Amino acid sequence: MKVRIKFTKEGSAKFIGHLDTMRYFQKALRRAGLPVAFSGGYSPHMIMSFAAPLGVGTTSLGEYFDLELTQTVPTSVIEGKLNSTMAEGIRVLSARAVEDAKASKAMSLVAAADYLVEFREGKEPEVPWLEKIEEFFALSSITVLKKTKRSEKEVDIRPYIYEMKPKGSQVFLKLASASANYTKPELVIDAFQKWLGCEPKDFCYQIQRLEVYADTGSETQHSFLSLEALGEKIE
């Protein structure tokens, strides 16, 4: 039985990096007697794979990760055991079985994401901004100098902000979040500030993921649905 879990990561455990996280789950799936399935050879692991990883600092209401168990187990069953041993800002909300030929694993199906992102209190830009987000977002071309461990180059990434708006003092974002094309909030609202005149300061955002999207339709009409309505409660 393949499941999908989602999962919430919230106050302190904003500061748990990509691979601590891993970590803790593996321990969680032991403590809640799960029937995990482990791969074969001379260093069995629990086979699972993760979604699109999420920045240190950063909050999120829905990241999600893959699971293989060895028998079949009621999803409500699965939920109420895992959060029955999660730590404080740490809360699964649902667990889904998923058939391998409808999705395969949950990383490679990741295509986008939505943030709302927060200026930190006296970091936001001192210029009046959120009547200029709906400008901004219906330029033709956003050109940044995208940084990567080899090189840095410059790169158009409005083909891949699919939608910015206001939503109070906040700024809503679904962006691109495949390997491909993946495109960091902050880079956005950089390029935004950079745009009003503005120079971004340090540390000035406070970053939430709310959802991760796979894309099921084409290359030019995209349809995202959400790696959670891609599985089915089993009862």
Contents of the next structure:
Amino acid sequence: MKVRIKFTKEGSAKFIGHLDTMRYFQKALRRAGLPVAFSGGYSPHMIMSFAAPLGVGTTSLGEYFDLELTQTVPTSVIEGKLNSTMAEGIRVLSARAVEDAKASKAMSLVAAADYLVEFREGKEPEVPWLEKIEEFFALSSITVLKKTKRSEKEVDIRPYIYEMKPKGSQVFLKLASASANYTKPELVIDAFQKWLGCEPKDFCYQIQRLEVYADTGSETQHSFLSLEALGEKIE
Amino acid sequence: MRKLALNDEILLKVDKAARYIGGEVNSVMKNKEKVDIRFAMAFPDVYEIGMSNLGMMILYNMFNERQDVWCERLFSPWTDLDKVMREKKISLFTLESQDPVNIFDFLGITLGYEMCYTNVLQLLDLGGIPLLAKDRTETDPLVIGGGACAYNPEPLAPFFDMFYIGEGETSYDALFDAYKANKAAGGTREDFLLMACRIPGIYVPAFYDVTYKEDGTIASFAPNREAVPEKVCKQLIVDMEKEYRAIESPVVPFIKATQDRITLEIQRGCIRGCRFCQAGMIYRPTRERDVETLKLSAKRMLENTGHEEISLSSLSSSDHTQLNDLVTFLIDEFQDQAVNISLPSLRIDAFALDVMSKIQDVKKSSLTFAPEAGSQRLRDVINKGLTEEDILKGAGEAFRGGWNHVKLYFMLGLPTETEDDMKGIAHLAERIAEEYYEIPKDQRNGKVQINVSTSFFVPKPFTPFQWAGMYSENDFIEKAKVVKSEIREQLNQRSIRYNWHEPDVTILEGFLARGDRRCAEVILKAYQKGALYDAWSESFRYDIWKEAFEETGIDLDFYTLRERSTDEILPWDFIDAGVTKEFLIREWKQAHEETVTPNCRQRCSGCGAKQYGGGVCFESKN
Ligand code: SF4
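Write the structure block of the form predicted in complex with its partner chain for the protein whose form predicted on its own appears above.
Zooming out: every chain and molecule, the one shown earlier first.
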């Protein structure tokens, strides 16, 4: 049985890196006593696939990984067992049975993600900004300088911003997140600040990921569905 | 959720923020208003190392079983955070509550190795606790040290209010009860220390005075007030079933600790009596845990942590009388759950090879032998009961089983060592290589690789070699060169790799291991000049230490090079560690006569540990 787990990372758990989060769940699955499938060999490992690694410092309400079990277990039982052994800040939101095929791996499905960006205290832009978000989003192109290890190049990130709007005193973003067009929320807000004529301050954002989506539509007509919604409950 | 002591900006800038956040699975949270005693348990090294220390975890678990005590952990901040904390004047904090350590009742520091001593000062310093015990006031935590290095606490004496000598299981309850009683009665810090020093195993350095002779050796060491005991007795548990406090749910670190696995302690002590080995002496007598209890314990710990590996911990595990039963059980029970089993300190024999072939990939693993000395003569001197025949036989069997990697560990600078003994290291390695190439080509597995490592011998308190002189840095290097050039002379030299440890750390370790109270000044000076993380080659700065010796006028050679006479008062003589001085002197003489002493199961040699009334001394065989 292939299962997709959705979990949160809040509070101090945001300081746990991606690899350590994987290790954390490997141990948690053992503690939960679930019938996890292993690869063979002298150092067998769990058959797991994490979607979209989360940077250290970012919190999340929608992290995902897929894993394989040797037997069918009701999804509510999986949720209960895992939640009985979680550390502070990490909670399993759901377990869903998903189709068992290579193309359905959590990692390869990721097309978009939602974020909430908050300015840390005293690090907000010095000009009025909340009311400018819509205008910025209405631009037809937003060029930024993208630095890679070897070069710098100008890219238009506007096509990768699917949504941008104020939410309370925070900014809501829906951004492209596939491996080819993965767009960091910091990059967008930096561009926004520069467009406002402000220089982004060091260490000014607290970012939260809200959800990760697959695209069940087409390139021109996106139809985003959360990774969770692609699976189903099993009794 | 808990509020962290460090802000996001700091945590995102330092390496491995998860070292400082706590909140791990099985870490213990309590309501601080509802406990009487808050104990901060520190390990003076970085988190990943400290979290791998079994002794500390046993105490953490044991203290927290008491409703009235909340024990929390803390470790040395790594150098990056150390800098930030000093700059921003942030107080050192515990991981669980994230509260500053100077509001705690106790600060316990595990002393596992000498090279962590400057980190001890770092903990106090960043914690805002006066470095010297005499400067502390009623509101400062009581600083207590324990662990292997507490068997010679003297170089650290001025920094500690108390030391605990021996195994923690026995006296901490009495100590906590005394603390509560004293508090309830409105007693002072000094009142408490006076109560504490009468609890078995507790040493309060301030209650003892030392005087010195003109030649620098100790003239007298005695209590400086009434009712303070002259001797401090090592503590240990005798009944490994009833008194042993097994950990059921060890804390599971978020980041990979050095020991990212379950550590199952199968016995304490060692029957062998190698004359250089401190652990083999101070943990006497050998006491085994019962195999059925161990099986249950392994199962529980695996369930409660989710670790994917279990490792057996003991000195010389092969001597556990029920080891076969235990290992067979672990393999049968857990291997299909993909749990790795690791078995350090196994003697290579048919059983070991059989087990190893089941639990690891023969092609990738190596055989480890620790002959410690290159010649049979010197092995007799050090009482290492491993013969060349044993090694060749074990290696030969292993080679035929497919192994082709061998690791050999030796020490240089052992008492009575000659050039022949050093060269013997090369010859032994060569003979192992020859053993390999005697196997027909089609039956062996490519080339053999033999890794020879040497460390330099450090004499330790409470061993028969506690009187021995050490060598100078140059002598040590010369010795390593002898080994190196002799290896190059061997027929199969291409199959033999040689590496040796740097001598400077060893010399300092030797100084700290057998130092007296006056040595504290050097530690303090070195720390003030920036020495920290001396156990880490990347941060060890011998130049700082050299300056510290110069500026304090303390003579390093007096402590390292000098051979002591057996009637000298040694700084640690006030401790009764179980083994008697008569026994150690006898062994020191036997060593010079190249006479082997049988192990505890062959024949008791009356070391003194029988006084505890248990363990190997009372096995029917004796
Ligand atoms: S008293 Fe005898 S049996 Fe007991 S530890 Fe000492 S030498 Fe071994």
